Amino acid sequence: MKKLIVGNWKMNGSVELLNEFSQGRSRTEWAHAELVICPPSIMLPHAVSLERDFAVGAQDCSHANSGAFTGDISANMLADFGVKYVLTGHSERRRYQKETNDKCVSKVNVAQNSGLTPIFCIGETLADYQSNLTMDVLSNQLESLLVHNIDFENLVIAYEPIWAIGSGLVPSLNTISQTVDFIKDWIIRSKGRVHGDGMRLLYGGSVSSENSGAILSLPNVGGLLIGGASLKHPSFRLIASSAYRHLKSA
């Protein structure tokens, strides 16, 4: 199975740097990889309309189908353009925008329905990390997906401790690699081996072109979520190079 490697804009980027994106792709390197790249909502028209060899990705949608909500973007709308992935649960929407597992799964659930495929993201503060409280946080967020009765053959799950975003600090690859393990190990549990073996796993948190090689040959690791990394494009290229010579190493 491919790698996914998954950019996540967050509110950044320009039409300039999508045009570069496609404009500049690498397709040696980057045909053994899925690409997606998710930029701000306003962009997702111009996204969708480049020929390009990346996915375009959502950076949410809204727990609703329709109606009178002011601001929101419906998962159907973003099917009806194109969009093939979205990302739920991101701990910035967690925080800021105060969205609680229910939410969160809400969106995973209208996601799937207009066939879109969600990128569920969970992950630990740096308080729950030092008091090893990681397993049991991350329980609590799985849960509410048995809880909704989600579609496991159609999801992703990106684990991306909250301390290691944008702050350059990255867990141990001995610490990935067991709360990755974990994670797959819950799925097998829940739902069944054929489940936790066929879904891919996301790292996130700091992924850099000096650390994603190492990041992705950990051997339940079935891709990457990046954020800053993913707003340069040599940078972006480096670290799809990577899943490249991971397989071709493998």
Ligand code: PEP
The other form holds:
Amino acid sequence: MKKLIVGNWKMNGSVELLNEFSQGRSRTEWAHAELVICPPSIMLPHAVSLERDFAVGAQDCSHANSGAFTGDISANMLADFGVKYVLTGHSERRRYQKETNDKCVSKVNVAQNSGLTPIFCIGETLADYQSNLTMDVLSNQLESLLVHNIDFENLVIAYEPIWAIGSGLVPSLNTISQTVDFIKDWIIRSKGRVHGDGMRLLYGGSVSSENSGAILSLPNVGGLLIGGASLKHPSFRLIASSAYRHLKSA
Ligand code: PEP
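Given the form predicted alone, corresponding form predicted together with the ligand:
And the full complex, kicking off with our chain again.
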């Protein structure tokens, strides 16, 4: 299966940068990974309108379908505008918008009902990591997917240790591997084997063109969620190339 390489631009980027990404399309290596760019919401229609070889994702959606939610955008509206993916549960939204895990999972639910593929982000703080609580934290975050009866066939899960995001710190390959394996085992224990194309497990946190190849070579890592390194066309392209090299050697 192709690796899924997702760029989260956060509150960065510009129309000019989107145009640059679109002009850099059609490179052989890009065709061997599935690429998604998540620009700020105001740029989504422009991103969709471009001739491009990446899918467009949103960084957030409302937990509701419509109504009195000033400033929010519903998953239905995103789908109407040609958006294919949506991030939910990113640690920055959990932190700055005080989104509870339950709210993040209700967004997974509305996203799926609107035909989008949600990318549900989970991860532990540095304190949790240092206290060996990673698996407990992840289990708790995953548990709400069962409460909301989420369809695992159309779901991407991104493991993002909070302490690795934007810090330049990356867990060892062994730790990433063990943690992603744990998530996979948890899913199999709870849901049985999931056959959908969507059930991919991503790693995110200080991914660069230097470390992407090694991380993508881990057996259960189905792709990457990338912040900073997705803001430059050359580094994003190099990361996509490492997915290509992996596919060739697999
Ligand atoms: C992120 O914000 O999801 C992320 C992984 O950021 P960075 O790659 O910059 O650590």
